[in-house]
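A lone chain, given as structure tokens: the form predicted on its own.
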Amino acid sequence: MSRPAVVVDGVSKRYRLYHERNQSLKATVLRRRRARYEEFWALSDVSFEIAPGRTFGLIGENGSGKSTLLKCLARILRPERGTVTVDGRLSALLELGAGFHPELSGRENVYLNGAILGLSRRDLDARFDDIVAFSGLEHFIDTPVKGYSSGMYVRLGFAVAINVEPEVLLVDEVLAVGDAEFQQRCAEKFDELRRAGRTIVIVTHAMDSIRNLCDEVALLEHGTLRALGPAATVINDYEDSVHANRRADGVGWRWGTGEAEIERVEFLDATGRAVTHVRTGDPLVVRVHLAAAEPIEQPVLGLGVHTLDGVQVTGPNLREAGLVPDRFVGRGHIDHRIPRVPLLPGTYDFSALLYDYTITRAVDARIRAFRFDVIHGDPAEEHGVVTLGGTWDLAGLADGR
């Protein structure tokens, strides 16, 4: 078996976070003390390998140690205890615009930063117009890059980082920059990379781009590693792990005459356990709580389901099923029962509204009020906002004519 081309054996990182620092020398004699500070491990103990080809994933919350390990991975930062090994050409892209001096043209930035990643004049030569050319930025490479925005900043530095191939490459929190054309074209060269041979390590928030790019994962949590594995499999635990403890109440906004009252909506998975998240696939009761003091004649409960960006996914109502009761008081709660989640992975937000039999006076409406997490499912689809449902048949291709 071929040799690990990136090796992370027992790595710690510390930091020390001041809480009072002296700025000079005559400061420290005249206070008599040094400075005060606290030890903070970024890192604890962090072991894994990486085997060649592979494109390798690190998620977890803010503050995890995401970037402080591939800043070790990098030689940018050096661990206090362990070791990082890493076998062949690396080339990195860990910040926005890292390498490049600003008063320098793109063109001039190119060769800058293609020296600092180990290519000669000779091989910038060579691979400079596929770098401009990927990059998109043909028109602006002979301007300072002072004035270009942070994406431009990001594709410029992403075109080098690429295209000097490298046996490993780190990508840290740049893969939501450019506009789609520019994705799809490093979703192509990843692949390209891929195979080619080569070892990818990415970390971003992305959760999609994760589970679409790498083979495997590492969840870091507070500077530990939680979890390794196949991408799906930790990312749909980490997605459970996070969700677990959310809650329904959203904020929304509320009217109504008062008649009745929405106390409360719930969403309960297949065993009639209260949730906040669902995946794709599953099957869902919305529980609406009702309360009502005096007798309220045909009331109609609908539910609204909107996308964050305010898109209007559907609205189930009662008088639209043809099951209106005659009069509801007390309390109680009416279920609408979903045998399959339609709709993919996203945050929605729900709202429950209950009117009389005309929908013209509302009783108590609380829009956008509750909101619902669904991650990934059955079928494993990523665009748009709800799945059709259907099957593939490929029983024309079997003559191949």
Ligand SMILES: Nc1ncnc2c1ncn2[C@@H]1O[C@H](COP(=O)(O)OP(=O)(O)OP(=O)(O)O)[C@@H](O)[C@H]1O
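Heads up, when I say rigid core I mean the largest set of C-alphas that superpose within 1.5 Å between the two forms. Since the structure is predicted, the reported quantities are computational estimates derived from the model, not experimental observations. Positions refer to the first chain, counted from 1. First, how it differs from the form predicted in complex with this ligand.
- After superposition on the rigid core, the Cα atom of residue 121 is displaced by less than 2 Å between these two forms.
- With the core held fixed, residue 76 shows a CA shift below 2 Å between these two forms.
- The rigid-core alignment places the CA of residue 311 2 Å or more apart between these two forms.
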Given for the second form:
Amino acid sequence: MSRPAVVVDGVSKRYRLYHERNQSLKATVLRRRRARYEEFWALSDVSFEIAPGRTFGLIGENGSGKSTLLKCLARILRPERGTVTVDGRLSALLELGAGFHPELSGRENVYLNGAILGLSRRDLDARFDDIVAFSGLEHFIDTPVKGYSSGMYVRLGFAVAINVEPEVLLVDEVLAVGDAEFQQRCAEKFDELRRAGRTIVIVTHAMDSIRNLCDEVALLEHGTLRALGPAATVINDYEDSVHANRRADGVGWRWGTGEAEIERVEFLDATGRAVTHVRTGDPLVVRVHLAAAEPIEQPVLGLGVHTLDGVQVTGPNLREAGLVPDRFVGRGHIDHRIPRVPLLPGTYDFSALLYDYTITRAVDARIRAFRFDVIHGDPAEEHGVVTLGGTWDLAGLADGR
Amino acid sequence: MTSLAEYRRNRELAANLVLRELRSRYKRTALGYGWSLLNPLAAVAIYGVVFSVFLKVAPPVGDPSGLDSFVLFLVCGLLPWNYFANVTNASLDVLLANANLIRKVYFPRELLVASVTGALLVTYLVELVVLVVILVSVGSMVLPWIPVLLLLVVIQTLLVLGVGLALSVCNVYFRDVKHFMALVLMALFYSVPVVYPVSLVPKERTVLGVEVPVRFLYELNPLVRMVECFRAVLYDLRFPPLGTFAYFTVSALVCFAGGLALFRRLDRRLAEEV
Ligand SMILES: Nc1ncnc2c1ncn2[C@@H]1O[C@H](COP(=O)(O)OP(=O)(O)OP(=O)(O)O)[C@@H](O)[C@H]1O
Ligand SMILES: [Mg+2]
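Right, the form predicted on its own is done; let's see the coordinates for the form predicted in complex with this ligand.
All chains and molecules follow, beginning with the one already shown.
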């Protein structure tokens, strides 16, 4: 194997947390030292290597040290211990904005940023049009960047960062700000860079894009490396652990008269095992556990499935199915069997609602309280929310086979 | 990366930063670059009136130039002083003003101080050109001394860079360095022979029965030597006294080395502290 593009060896980074942000000489002299602070290790002993040409994802909860690590890679921060070696020209796009000067125009900032990233004036002249075209900001390029929206900022920053043709590109969380069209363009650009053998390190909370883009993923937890490996494995582990926490926390809303209760909802795979995620196209059983101290007449159970954006995907219920039980008392469960899950990869929120027969009075409504993931399966479609399960037929082509 | 490539890259970046500094300095002001000449003109007018009309400070006659003008005497010391004071003030702000850049991209941060110095150097050179033209037009043949003048400017630039590097990074850690320096600069201005000749400073004076070598102490200040050097070349048209020149040069080198060393030491945690 060739030399790794990035080597992180035993990196530890310490921050100082000042208790009073009193950076004055007076305070120092009085206390005979600088303001009191606590030490905080944002990274401890992190090591990994990235082979050239890989797309590498960094994931972890807020504050787990992802941005800190990326800044160490970019040489902006110097770790207290350990070393970082980056082989080749590096370009970084960290958080919002790329270090633009607000009073200067977009054009001047492109030249300045290009120079910081190591381009000569001649290189920049040659690439200027590409940069502007990629950012799509032709009309605004001569106005001061302080008037830009955050999306415009990122567009321009990203356009510069990518057009310096870095051998190693670091991207922190910024792409989420761009609109759909720009994200699409970025995805294409990433693909192009990857095919050109460039190394990319991405930090994001958008698991879908990590899953799609990355070969390898590192999971950080409180500044330590929790997991490192192929994208799918690490992300699944991470989501499982997050979901375990999330269920305990209990998300969503709940209301109702309380005569009966939806105790919990289980997701079961083909073998009857409880799962937290399923593949597109696999069978799934949604099991709703109910309890009623008093008998309740003609209860109607409904389910709801929402995307995280709040779009309702579906909402089956017992009344529409013509299966309303006459009465229910004690404990029990109702299964909803899905032969082939038509949902495309992503995270979905399930709701379970127990109503009286007229569907006017909620007995127990647990809205978007059960979170669930769908991962890549069959068919391997990407776009939208569901698959229609359609098949293609090429027989109509002239030389169709 | 080879150090040659790195060097070339940094030079290019420094040039860019200087340009940015020059552009943003007078952006959206009606007079634009005109301000950079108006400021010293106003200072000359004010000090000229106060010190030669009200206080009647008599300028020494230039030897061998034969110049006898308080305003020219003043300007020959004021321009180098202004360069020093402007770089000091600008350095105090430059790191905080560029916090955004420091937190987001990597580059040698010394370049930020170098860039404000560079921008002020450009202004300074323009002022010196104007001064040279005026001197020549009043019959003082300063042209042959221009190489020496440029040498002095180079040495002075090392001095102000050293001071600027040290102060810029200190001000990030102790934000009141800036306010403190406003006082220091005011005191320094009057302890440097800009508005009066050195000859007004007594050699010795008895304070509380103790003989104090006032002039000796006075001349320990490298800025005094700096002004003396410039005045010798511009006003008197002669090479500065060798001792003064050597003192100025050595202190500039020490200052530069010390400032750079301090900067490099404190720059490790700059991105967290700005
Ligand atoms: N300049 C700083 N001074 C002190 N503490 C800091 C500083 N920057 C970050 N931290 C701390 O270091 C820890 C890691 O921060 P970091 O920004 O690397 O997290 P992150 O993984 O990028 O989080 P997010 O997902 O929210 O972007 C946090 O606890 C944060 O409070
Ligand atoms: Mg972050």
